[in-house]
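For reference, the chain that follows is the form predicted on its own, supplied as structure tokens.
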Amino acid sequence: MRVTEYIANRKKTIFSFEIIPPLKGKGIEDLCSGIDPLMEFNPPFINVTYHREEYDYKKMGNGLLKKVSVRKRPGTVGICAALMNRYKVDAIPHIICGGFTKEETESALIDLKFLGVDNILALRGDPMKNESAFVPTEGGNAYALNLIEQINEMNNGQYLYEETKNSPSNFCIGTAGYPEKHFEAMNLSTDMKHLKKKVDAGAEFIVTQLFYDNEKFFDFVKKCREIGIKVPIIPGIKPITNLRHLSFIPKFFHVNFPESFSNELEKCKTDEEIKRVGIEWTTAQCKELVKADIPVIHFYTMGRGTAVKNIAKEIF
């Protein structure tokens, strides 16, 4: 089922939740064990994420190093196939541009296709953790827009070097928004044309990156509609669980702490304090986002569920 037909659909806000795949040589039970305590919500739809490959050095016998690329999070079709059978949800895969040619993106999306799949989020995808700046795969989509276009190809029955269309797929496509802008560009108003872009090439939901203000949620909505960007808009959210997210949530995604929860936050000294004070920031704001009648609110778990079963408790 598609996320449009679920938001259509609902009678109240929908839970729904984000996992990491296990790194590699890692079994169904480290993916389970943080998929089990969320299923009581009754999420309609989980996201994988994707992680791109990476360099290491290996030694060769001679003393010098090769340069080898891994992935040390594969699986994601995998993964995705043994949610949708063993939890009975619909698995919504994280496609990205890096990493992939046009040919291999393809492949994927007719996988996920024949496994019945009908959601897909489209991302550009972070840069190698090597590089600078996002450096496209030769034979790849540079961007998410252009991602989406090759999606949409498909969606209407174009598949790449055909000549006559074929049998089309109807992947229900979304895409990533940025209530405090994405960090590359000029300004929230240029992020928001490039946002327009994606929804205008098929785009059909957007998830929002993390953050801690509904303000600025509110006010994004408020400039998307203003635009004429009328798909859902889903709110991704994020609890603060420990010491480490106080300089790495800010450096990673690129957002802000309203000056009144960093204030709880700098008088905290250990993690236990911090969680309590991050479950009841993200509890009140979950509330708040239910009382505006937001139709989805999704949780980023990074494949810990013990926060976001707290803060459910009180809102699902």
Ligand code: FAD
Contents of the next structure:
Amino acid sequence: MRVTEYIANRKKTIFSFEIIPPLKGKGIEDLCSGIDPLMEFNPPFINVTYHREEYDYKKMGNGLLKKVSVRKRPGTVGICAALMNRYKVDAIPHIICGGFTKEETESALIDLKFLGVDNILALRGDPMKNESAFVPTEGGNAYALNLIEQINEMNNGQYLYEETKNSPSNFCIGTAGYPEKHFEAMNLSTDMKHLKKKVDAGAEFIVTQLFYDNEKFFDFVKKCREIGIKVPIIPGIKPITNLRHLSFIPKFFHVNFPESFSNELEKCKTDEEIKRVGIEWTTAQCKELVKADIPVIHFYTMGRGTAVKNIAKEIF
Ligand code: FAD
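Any chance you could show the form predicted in complex with the ligand after that form predicted on its own?
Now the complete complex, all chains and molecules, led by this one.
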């Protein structure tokens, strides 16, 4: 079923979450151990992230190093099939522009259509680890906007290089939004203009970058509505669970902690204390979002389901 249908039919705020594929070589058990504890909250859909290849140096037999391209977390499409089969939920694959030509993207979309996947989160992807800025793949999509346009063409039965229209797909397309702006954008308003173009091109729902200040989210929703973005906006939420997160999260996700939160975090000396404060903060955030009748809360679990479970127990 399409995300928009779940939202239209909902009686209360929906619980959903996102998983990252396990490291290469791990099995289905690694995947399920993070998912099983969360299934009691009846998520109708689960997102599966996509991870681009990285360049690594591997030792050769002669003692020299060789630069190789490694995909550390493969399996997004297969994992979607496994989730649909095992848990009878909808799986939402993240499809990115980086690393794919348009032909490769089309092939992946055709596979997903045959698998019965109804929703796709269409993203550009971040710059690769060795790149200072995102470099589009030759023959690929440069922005999420172009990827959305490609998916929309397929939804209209128009495949690449075909002169006649064919069996249309019916993907419900989601896109990313940034309440604190995307890190490359000049300012929030230019970023939101780009977001509007993605919606006008066919995106039917928005999932936000994680945030810790609900006011920023509510303000973002208000501004979206003011510029004519009418689609559902799903907040992305991630509890802080260890000391490392205090520097990693602002650096990697380009978000701020509100002062009252950072003041509490600064008093913590151990991971346990951080986890307690992090869960308390996120639980309060979620309670406020539910009170505001937000359609879905999307948790970034990043393989760690227990903190999310503690929060979901209080909310759902
Ligand atoms: P875009 O919408 O293309 O925007 C990128 C930047 O370009 C923005 O600054 C925007 O303002 C600007 N821009 C857009 N259009 C134009 C234009 N026409 N001209 C000039 N500037 C323009 N990454 C992964 O690799 N795998 C994942 O699974 C993944 N999942 C994610 C899930 C969510 C909910 C979110 C919020 C992010 C996720 N990301 C993922 C990270 C995402 O790929 C990065 O944030 C990336 O840097 C931007 O992606 P985007 O789709 O927002 O890009």
